[in-house]
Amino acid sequence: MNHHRVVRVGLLLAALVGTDARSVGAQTTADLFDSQTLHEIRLFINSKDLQELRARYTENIYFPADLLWRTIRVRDVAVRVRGVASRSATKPGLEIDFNRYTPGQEFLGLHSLVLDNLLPDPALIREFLSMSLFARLGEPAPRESFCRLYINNVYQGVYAIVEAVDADFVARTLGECGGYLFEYKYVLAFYAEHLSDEVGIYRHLFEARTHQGESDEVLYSPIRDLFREVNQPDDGMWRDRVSQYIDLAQFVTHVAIEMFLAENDGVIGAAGMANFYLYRSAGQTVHRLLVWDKDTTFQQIDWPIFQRADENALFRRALAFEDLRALYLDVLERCARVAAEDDWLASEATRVASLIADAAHEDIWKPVSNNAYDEASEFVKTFARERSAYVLEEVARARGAR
């Protein structure tokens, strides 16, 4: 046989069976999240295993697999069922460890990756959308792009292959290594009360994503002493002693884009505090939000930039300093601005909407009818368009009542 057929003969067994997760060739994070395209993944997965991963999907039971991108094939991968309401035996959302059961193992300089089932969305584009705009506003937001899902060949329905938030997000979006990462986990309706001076009662809402090793008293005392701090009382000093534990500033912003995208399940969250991530540098006690999840967005366009400010006890009393709230409202009008320019958000609806619309209709798992999805896709549109005036007429309300 001539070089040239084994080379051909060679590309064609690539093409067929993928190639191994060590040899990638260009392929980058950057080709995997191009919002761009529409992806194809593939998981091999043993039926009995598959059975039981649907069977079990309320536990969060790891099951062996591969998983097959292009021509990059990644072996015994870790594969289990992941998220709260949006938990599913029918279309559920996977959490690939590649390393789990091979130390060391990468994909694409990852150690792993989320596959969303967007099942809480029924237009499938809320997240994505959301998460853009907090890139675009420079708060660290995972990076997020769509596919076609099949296990063992059968189509699952569209997916959002999700930047997963770990130390390898910390280290790409903050530069830093060696950080304490939680978590948020809802067990209760949190509105940021103090609960006890145990630290114990935090590890159930906070699971630390890194130093799982150090003790308790390591992990969540600052945790305790931030909440402790923000529900003292008000002796001129509150802002003083709260900041040794959080970026108020950080915290505020993070809040007024969620209030900008209609956010019904987030920090001011309909039952309390919900989908979020806690970081502290490695030898400080401050912390600050990462974003997370962001599927029930887009509730309504004239959405109130205060809903249910006063039912959180740290941002409510965060508002009460003139410069917090005006900075508040600053990044309001920003997001606004930042949405309206150009008509990037109704252009980027309007663009990943087309991208997946066939696939989507295809989707028999998928929370709604097609029709309702047309309808939702539609909404998500309209608001994209019509958010930004209602926000910067509220925004201009709200300086003048002061």
Given for the second form:
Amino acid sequence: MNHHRVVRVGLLLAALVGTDARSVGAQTTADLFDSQTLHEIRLFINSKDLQELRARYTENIYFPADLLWRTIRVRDVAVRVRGVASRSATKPGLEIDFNRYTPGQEFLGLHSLVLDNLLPDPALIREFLSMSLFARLGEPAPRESFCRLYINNVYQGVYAIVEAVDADFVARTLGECGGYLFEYKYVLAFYAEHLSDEVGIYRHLFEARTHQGESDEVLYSPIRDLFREVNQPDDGMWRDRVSQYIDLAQFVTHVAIEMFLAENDGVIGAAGMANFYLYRSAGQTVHRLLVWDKDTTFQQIDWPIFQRADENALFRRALAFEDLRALYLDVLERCARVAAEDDWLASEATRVASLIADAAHEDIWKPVSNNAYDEASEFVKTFARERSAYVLEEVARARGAR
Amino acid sequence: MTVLADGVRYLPCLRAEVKLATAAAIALSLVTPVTAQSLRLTTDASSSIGAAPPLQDPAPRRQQSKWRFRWEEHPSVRLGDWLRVDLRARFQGDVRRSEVPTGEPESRSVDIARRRVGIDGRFRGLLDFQVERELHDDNPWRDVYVDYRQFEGVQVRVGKFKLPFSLDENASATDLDFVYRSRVASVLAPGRDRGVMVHGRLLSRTIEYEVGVFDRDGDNARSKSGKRVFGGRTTVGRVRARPFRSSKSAIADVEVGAAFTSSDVPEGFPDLRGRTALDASFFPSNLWVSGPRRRAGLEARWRPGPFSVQSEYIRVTDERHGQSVEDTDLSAFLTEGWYASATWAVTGESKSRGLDVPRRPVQRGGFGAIELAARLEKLSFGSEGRAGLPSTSPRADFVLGNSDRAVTIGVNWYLNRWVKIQGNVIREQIGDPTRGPLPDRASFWSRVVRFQLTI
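Show the other one: the form predicted together with its partner chain, since we just had the form predicted alone.
Zooming out: every chain and molecule, the one shown earlier first.
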């Protein structure tokens, strides 16, 4: 009898120990970002902090919290409200920092995580589908899955679990460490013009996410030089000079994928550049783009493939080169074929829409009614089915026009 | 900031110290005539102090009902046996140099640390009183109290004065063995507040007790910002014993004691924060507390002949009711520390009688009293809970704390009853230097010279 009791107590203790974040063996990030599952994440925030978080949601104030996913509880994480247009007090988008308060703490090897409130997207799945396409085309993209989020056991709605673009992400996708990573911050309508010879102004547009302790000169002079060279007169050396500071082929590829997705708030956005990261390797001056925040894609099926192509100085001048224009059209065509192959994009849209449907209907904080949500969801599926044909037709027309 | 090993940068400090020594000499020359004759004056109530003619003999008994002015240890005004009022003044100037930024401009070599004036005295042998005020301070009033002392076993003190907690904190600033009090006394002992206290001596003065109630838990636990929280109504008790008092040997001086305080702290970040000797932060205490604050202290002292040893341990716990991320209780915020110090009067004076009366004072051609002192101490911050990973989260159960371990070597030079010069070299070591004043260095040096004139 006593022996059995000891065994039971032992098993109970083992189970309790097994729930601790540091002793997780079986769970991995692949499990967390498994998009076949609708996850459940619970955050615990002191009631006074939660009140203040909602009251001061426009500020980037960190609050302490515990995060619970499956049986793993990560203690003393730091949570803050994130987003620009999507900032909300009622359904706050959240950035979770696992080691801000606790040195060395990780969650499944991650140092931070984003819980996207998906507010700009009435269908709630645009972000996921967009990132999936980027990844399918070989571009580094954050992994994503969906969850029901509870704060203090109160349902907050459907959120996307988004891999943060940070040093961990760069290491996973590019296999690099020690590079310079910048998050583009939307503070003005910026079209890749040269703002100033002073590096300080670029600090406001590009927030360093690595090497924060280094001087502005080290961090930002390559960025300043990039936009200075972009705006130099065309003297036959423009491309060579600009290529010292940006991978033009990667830039064009990135824009082409956004264009296929009919992105209204991306690199060639309606109000200037938005929603990307800039990365350069350690000891280099060449930058590349990394995709971020794609919940304003899928605008319309017949979204032109050269929408606002003339507005951005860098894109306009890059497309003036035949090989880069050809690359742009090739990537658009590849997007269309990948999306259409085995009806992949439409199938994905149908699958994830079905996955989150019940949770979305219960989500009283989503920006639209259930009927509007259903309609938006249907539109995304239609876009996914029909966008490829339109783009292929436009690409053929563009090639023919030359 | 001056680097000790840097001879070139050391020079400005030497200049400042020379200035200080010069000031000391001037002060000494002013004081010497007074000390030489132990001035004793008698006036009537209406005459001024300076206008009164000196008398060579003690006042005759028939004059006891008149006002008299005397200057022995202090300038003193007396009305017969009814009233004694001693005038007090203390001026201190510090020269500080540290490898840690002190917040003072490099050019400001002398910091006038204190300019304090006051009176104390006795009325009809029943009431002691003291009024002391700091000049040029936002919180000028220091001790302001009366003490009803008719019965040795039960005396009552009312007013503003130091809470009876900590040997070091309750030592007079003029009698400190080091320029600065120990870290535990400065940070963890309550300091002054308004209150009422019953105290007395029992069993032929073998036991001394103090029990009181105060408005708050002392000014050491309160910053000027007013943004942080501190203890409210505070109960305090202290018992000291000299168990070998009846002995004829040196062991008779051995004194041990224990003290406690209890108060409630409202919700907020506490004002008990980790500061180095020169006031640089090493633990900001950015964590939520709410609930009872309890202090406990142990103390011991022994002063055989020219030597002394002294030690204290203080522990403060702040409860954190309802402060977890789930609104439940967290383990208590724990602050604790200790020190052990020793002194040696090289010139042979008895420590228990005080070194402020040197055997060979300077004004009589002597060298004054010289005392060497050393102190080892530690102050640490953390939590009672120690499960999981330590964290700087304001709601962490296991608080990632920090500590300051300091060694102080000092020399005290008592020129005479009124003038004292102290020099201290302090080496501090921060447990987690990344959160200390020099993130890339765990240890650093500071030097302080203090000139003190006491009247």
